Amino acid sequence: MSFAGTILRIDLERERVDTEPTSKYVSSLFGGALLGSFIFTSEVAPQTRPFDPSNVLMFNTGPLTGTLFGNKGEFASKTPERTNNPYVRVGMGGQFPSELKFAGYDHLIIRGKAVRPVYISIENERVELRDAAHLWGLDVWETQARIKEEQGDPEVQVACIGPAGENLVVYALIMHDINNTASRKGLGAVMGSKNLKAIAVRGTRGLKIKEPEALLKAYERFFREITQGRAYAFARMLHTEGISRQIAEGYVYAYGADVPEEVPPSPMITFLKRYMVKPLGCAFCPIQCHQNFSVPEIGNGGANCVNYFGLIYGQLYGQRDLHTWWEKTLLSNRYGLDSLIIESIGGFLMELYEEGVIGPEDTEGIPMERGSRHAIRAIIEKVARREGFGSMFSSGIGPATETLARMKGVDPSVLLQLADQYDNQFPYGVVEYAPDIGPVSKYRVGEVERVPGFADAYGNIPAYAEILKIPPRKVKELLDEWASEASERITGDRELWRRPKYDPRYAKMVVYKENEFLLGDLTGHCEVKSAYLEHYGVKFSFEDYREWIRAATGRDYTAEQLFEFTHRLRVLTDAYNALCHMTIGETPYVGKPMERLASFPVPGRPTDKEELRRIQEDYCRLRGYDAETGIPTKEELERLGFGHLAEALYAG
């Protein structure tokens, strides 16, 4: 129950469609991300490159996807963005994940390369490869509109790539609707390498729920909590303004600015009031946390959390104007290009221009002056189309830097030091130099850092103050109390979260926060509504998930078993990516903190190197990893049922 029941396999080269029952795996591999990751790591050799036809592109759903509690799925494959091409999973919301479940499928596994551009059409049991030559070259919105028109059904849900994916730009994303993306890992380029333009799904089978009444009662409690309970302020903020003000203006408090007595004027809210059309969001979610904007002379579209982080990045190229942010976001989305990388590429080029390393002659006569809207637009179009100077960046900032160094006759090591800052994917890639996990970090390139950085909640102070009608300083006290409660729940110590001294329990808090996030990947329930953000006011725990899963599927796992499933997912991914690292053998990429864009302070993280080393050792011990290498031990892999990886990692 709640599982659609079938895994759909499509071989593009052989034009073959096969199915197998999900039940073959579910008994020992609960959860969409864990089941999908096991299949991937078992079937895709570690030396496989992202654009090899033998590479697999997957879409996973969870047991709660398609229910009142679930609206999330994830694309998964090997990323072209980083050395050693690790396996990555990228979440996607909207209606697409649920529609795949309604069509009868829990997982979609795509391998091979089509001989010509195609798109996959799924309508319940009818699965077809259709010609996409006429769609090749269209942007993501034109593509979706054309497919819906051809199929004569506006309810068809489409995930597709734009020109960036077709041109194998390693920063290409996969887009669904106007604002739901699988971005940050270059999986749009993987899709393009397979000559796959789109996946169109229409499902009318629905889902069977084991205990419908129990699920409805649980949802009523969930709904009351986000509309009347402790989570109300966060839910209301997301519905009315998303994380726009948090990112654009509130993060100054996360960085340590004094909290004012009154909420200051907000240019972001002024922009929202003037140009926001309505909230947008995922299927069945009552929060609707994305925003639809329509700005005259720029255009209409949607913004999600990743897009809003561009409001921080804007300072990299000296442009904080909101109209420029929206123009950049809209154009990047349309081309199917990760909007955040534009700030990184733009900031990098503009700093080189400022220092006299490059001139207009190196960028087709376009001066890379800080704050230039013309330059920003040119970067987007050139990179997405793989034209002119933009073609240098199609394989990443690192390779582009080496090309620039040869062109200008300068020492590449000097430019690479700067490139490593701009290519670290803050705030989503800071795990690459995360001090809490030590040697493990080199196997998690491009992942989000899942640590208890409770100070980020201070970015919500202005919104919460207005929603709760209390002074901003009272909001800070409330947020501190929630962080203390989370700290006490996990470690037994209310103050550990902000005491910057070594404590053997600190690593436990890191593990818990990682696992709380991973629980959303397993189940299909958005992590935004989980205890991962307890310090924001959200408190849905492993026990809550247990109740939801039992009602939806009839499977009664304990909270401890669910915690173990998340641990298995973490270990499985790290072990496979360590194997990719060892097999391919390229120099691991390690991003550096940006001098122009500091990471959030983590109040309880020690600064002493010896104390940090002890935390790293504690973390490895809790995970069952070797503290020197950061690789899961053979014993832990075998205990968790991953003998195929234990044998490969420890052969000889």
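Numbering follows the first chain given and starts at 1. None of the values given here were measured: they were computed from a predicted structure. Just so we're on the same page, rigid core means the largest C-alpha set that superposes within 1.5 Å between forms. Compared with the form predicted together with the partner chain:
After superposing the rigid core, the C-alpha of Leu533 moves by 2 Å or more between these two forms.
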Contents of the next structure:
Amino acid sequence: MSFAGTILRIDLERERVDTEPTSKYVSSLFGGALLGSFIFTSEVAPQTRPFDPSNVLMFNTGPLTGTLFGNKGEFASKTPERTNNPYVRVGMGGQFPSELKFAGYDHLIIRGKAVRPVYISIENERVELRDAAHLWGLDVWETQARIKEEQGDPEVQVACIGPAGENLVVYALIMHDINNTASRKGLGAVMGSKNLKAIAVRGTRGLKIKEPEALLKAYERFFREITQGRAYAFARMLHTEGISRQIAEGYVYAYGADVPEEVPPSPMITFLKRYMVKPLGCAFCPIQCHQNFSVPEIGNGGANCVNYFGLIYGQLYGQRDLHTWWEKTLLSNRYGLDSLIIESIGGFLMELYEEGVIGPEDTEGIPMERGSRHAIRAIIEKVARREGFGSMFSSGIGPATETLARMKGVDPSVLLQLADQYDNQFPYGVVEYAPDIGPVSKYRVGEVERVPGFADAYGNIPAYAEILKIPPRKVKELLDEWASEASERITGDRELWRRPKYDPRYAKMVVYKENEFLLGDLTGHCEVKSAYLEHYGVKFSFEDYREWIRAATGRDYTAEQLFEFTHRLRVLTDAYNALCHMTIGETPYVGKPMERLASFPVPGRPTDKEELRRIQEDYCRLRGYDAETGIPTKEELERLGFGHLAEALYAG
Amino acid sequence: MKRVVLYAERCVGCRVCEAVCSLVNEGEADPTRSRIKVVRKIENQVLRAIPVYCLQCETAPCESTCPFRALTRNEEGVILVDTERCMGCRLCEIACPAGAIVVDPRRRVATKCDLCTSMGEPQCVKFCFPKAIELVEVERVGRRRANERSERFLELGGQL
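Switching forms now, from the form predicted on its own to the form predicted together with the partner chain, please provide the structure.
Then the entire complex follows, led off by the chain already shown.
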């Protein structure tokens, strides 16, 4: 019930299609990201490289995907970016995930490499590999339109790659519809490495629901809570967070800072009013958190959170106005390139140009002047097409730095220092967002940010004040109130989040918020609703999820069991990633992000390094990790039923 | 007497109406069995979404075409399918100018919107958050539409 019931396995090399029942795994692994990750970590050897044919590209949906309660799915694979987390899961919504379930499949497992460019066509039980030679080279939107036309059905849902993915650019994305993307971590390149241009799905089999009336009743409450009151306006504008932060110049409105009575009008709100056609989003979701824009002389398209984040870092490449941002976003999307990496590549090249390290002769006569739209256009096209100077960056900023250093006869560290020095002016920047520069980073510490008093919400104060037509001070009061409620719910102390000092309960908040994020991946309901909304005054608890899951599937998992499933997902992922590093002889690096975190205060987060270290120790204890290495202990892995990983990790 | 009126420009193509309709009427999550269908068209990366549903025509082609007299009206003028009489011949499907009556893929009889007669109000309307569909008294439909259009007209005038 509400599971589609089947896992679809496609071997591109042998051109073979197999299926197996989802029920084989469900009782111990629930579903969604946990079930998918278990299959991945059991079947893909840790030493597998992202572009090896034996690497698997998965698509996971959750038991709530396709019901009224959600339409989230995720791609999962080994990432071609150099990072502390080689195994990644990248969420994607839109119409695709539910369509896959309506076709009868909960998970899609793709392995091997096709001998020629192909696309996968799924129409209920009919699964075929079709020739994609005529689609190779097309952009993401042309590809989708051509497939729909060929299949004679506008309701076919397509996820595809553009030229960036075909050219194995490590920052390539997977695109669906106007702008539903699996943006980060270069999974578009993994798809390209398999000679797989697209996956087209049409499903008309529907999903059985255990208790339709109970589900509708639960949805009524969910719908009411979301759409009534102020939280709705907040949620709808959630993804415009970057804009206001751009004005706020970082976290000046963070905890402790005074909020002025008046704020200057937000240019992004003006842009929205002028150019937004309508909101966009996933099927069956009352939030619709993306926006569809039509901008004369530049073009039409959509913008999502990753695109908006670009506004914050736009300063790196000297973004002058929102038209520059829009042109960059649209062009990157069209080529199937993660729009956010352009800030890093552009910012890096422009810094080197300003410092006189490179000249126009190094970039095919195009001066890398900060803020130049011509330069930005050239970077996107060259990187996506792996042409000329862009080809250096197509394999990552790290390798490009080495090539540039060789060309200029300098040590790569000199160039990295330049980038890093510039980068430090921003909360995040080149080094943070391009982990293949220098040592791999340890992200877990970064998640200390996911606590009540969540920085993103505070950065939004000016925009919310304008949208809600209330004074900024009032917005801050609301956010403070909601943060206090969350703090009380998790730790029993309303004021804990206001004290940026070590507290033994602090790690508990981190674990709790992490698990709430993971609940979105586990169920197919999306993290905006399982975790983010709390910062906007709407909370759906594990108990609520229990009710929805019971009505949809007929399976009654207690809130504690659901919490444990999310914990298992975290442990499984961390153990497998640690195993990948050990197998190839790398040591995850923890130092730098810790310093970075300590230097950028966010509300309620301690900044003292020693205090952060103690929080990390507490965190490890709660998760069952070794405090020294940050790796799950043998006992914890065995307790959770991940004996295969315990054995491999602790073999020697 | 009430009818559902459409403000197509407000529709965001979320398909909550489809999911609610199939859940209420068929007990499943299956948009192909929904009485209301959202046609999503993407042209040059702009989404156009149009909900398609039975308009309860005063002179209904489906009703007059049905050879088995399976389509009847209740006192509110809502066209209902008598599933005992329906043979699933699809003539109504062919005749409907809106594409709002179809033969259900499982039950093999015609299905169409009955304004959720048994539930008191159409559930799709209840959950349409952008208010692209609304339930309005028949005699107010024209007036309401005129008001809506004049606002748009004024908006356009304001830009000139």
